[in-house]
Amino acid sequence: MSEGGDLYDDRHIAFLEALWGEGYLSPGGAAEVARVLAELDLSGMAALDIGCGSGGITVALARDYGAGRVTGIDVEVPVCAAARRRAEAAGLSDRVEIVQVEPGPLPFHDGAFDLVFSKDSIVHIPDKEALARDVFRVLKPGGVFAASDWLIGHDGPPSPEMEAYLKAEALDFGMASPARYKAALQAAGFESVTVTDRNPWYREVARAELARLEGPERATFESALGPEEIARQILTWKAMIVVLDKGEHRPSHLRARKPG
């Protein structure tokens, strides 16, 4: 799956984009982003994209959704460089800014944004309560938090199967349950909080991804990362499917509004 700790080099970016679409480093590509943003009018908005990756979504927020100004943030140098190139190639450097940040509080003033968006990135932030408070702070009154993230289906320790999956991923995942996310957002002051389970969707999509990794496209993926790394990725996908089938791995959409 997605790589952390400065493993988002050009090789890994190429691999993930080959799997999920140019500019997209998480499952579902543009179609899943559209679902996260369903029924929102971004026209003229100031938007923040947390974990912007190689910039496909950041650019789309301005180009396809009409946001007036979009700030994409990430912690890794290679993806920020790729995102800046993408914004420049799209002719949107005047409306899209990419900022490399350190882990921690969002480096923006209170009420800076109309929309805070994130796609499968805040799983790397273990303190969901602090995250919710910080997102609330940087939103304008009436602003919206719309995100997709990877959740665990319960509070408490992960099962042995989930432990095996997380070990296979070798990532700093800080998964939280739907109940914890909802409580964190409500405690921060948000209203109209919803958590939409996407596990049934991704159970099927993950199988299709695994079939691509093992099928005729395998040579293409190996050309990006090498045979050994693709073999490791295949084992990771198989471990992930186990916890998806158990309902323990719960990709979800999050939506909340700051009172106006």
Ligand SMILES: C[S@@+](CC[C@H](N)C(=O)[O-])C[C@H]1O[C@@H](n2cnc3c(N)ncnc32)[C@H](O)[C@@H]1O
The other form holds:
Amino acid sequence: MSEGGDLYDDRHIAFLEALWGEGYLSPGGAAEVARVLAELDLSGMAALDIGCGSGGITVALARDYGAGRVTGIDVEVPVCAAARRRAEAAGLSDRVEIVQVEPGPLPFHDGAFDLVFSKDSIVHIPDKEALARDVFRVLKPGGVFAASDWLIGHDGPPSPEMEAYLKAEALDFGMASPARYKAALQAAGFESVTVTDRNPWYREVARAELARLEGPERATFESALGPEEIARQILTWKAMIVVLDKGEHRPSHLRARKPG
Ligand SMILES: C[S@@+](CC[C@H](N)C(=O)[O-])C[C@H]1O[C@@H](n2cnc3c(N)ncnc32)[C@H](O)[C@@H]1O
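So the form predicted on its own is up there; where is the form predicted in complex with the ligand?
The next block holds the full complex; its first chain is the one shown before.
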């Protein structure tokens, strides 16, 4: 995506980091990342972070989880710049590389990674079947795909409430159901495919986020994005809570293993 057309520009990065924490452009912070990576030992691994955003998690994979080499990819210029600055500030530029990519096939050779990670980014990639095949290709035998993503609860057309939320969100979301993700990963050759529903967790968290947006911190958020945009974000959160409560918006964790 070209500069100017960026959905996650510097103002949005500042807003989302004020809400979700320094280096995080998705909810849940370090604790939620730990749940995505539960029971995995990343020591010395080569890891890919798809949709690295401003790089808080990309850096954590090397610094806190002991990955030997982490490649963070993203399609947008400002987030890649922020992630590079973060890796440098952490003294990890030798182990963390940030690559700006075009949407489409992953620009890496077969079997390049032990772990492919992603946090709430592949919602922006509509062709889940092609993505599953490509993630399988770039993993070594025995490698693991561990991700969090925003799913839709069913394979039918979005409800009017979901349409309203997607319109309010104004992001290029391409949401898939748990069944579609599972089938895509299995068809690509993955085994031990699991989809873990995080809807009950995010229903609670989203309410707390809305309370913060409307509460005493509102001025802080407004200083990042301006009062009009924060008013729009509040409407978006309200629309999101409707579809979370219906179970139609279904944040989930995905886990799959490439046979060894
Ligand atoms: C909600 S943010 C999450 C960022 C980061 N994973 C985090 O949790 O802080 C989604 C990110 O996905 C990126 N993105 C969108 N389309 C992408 C694509 N085709 N390939 C890689 N990243 C993409 C966006 O630019 C954005 O930085």
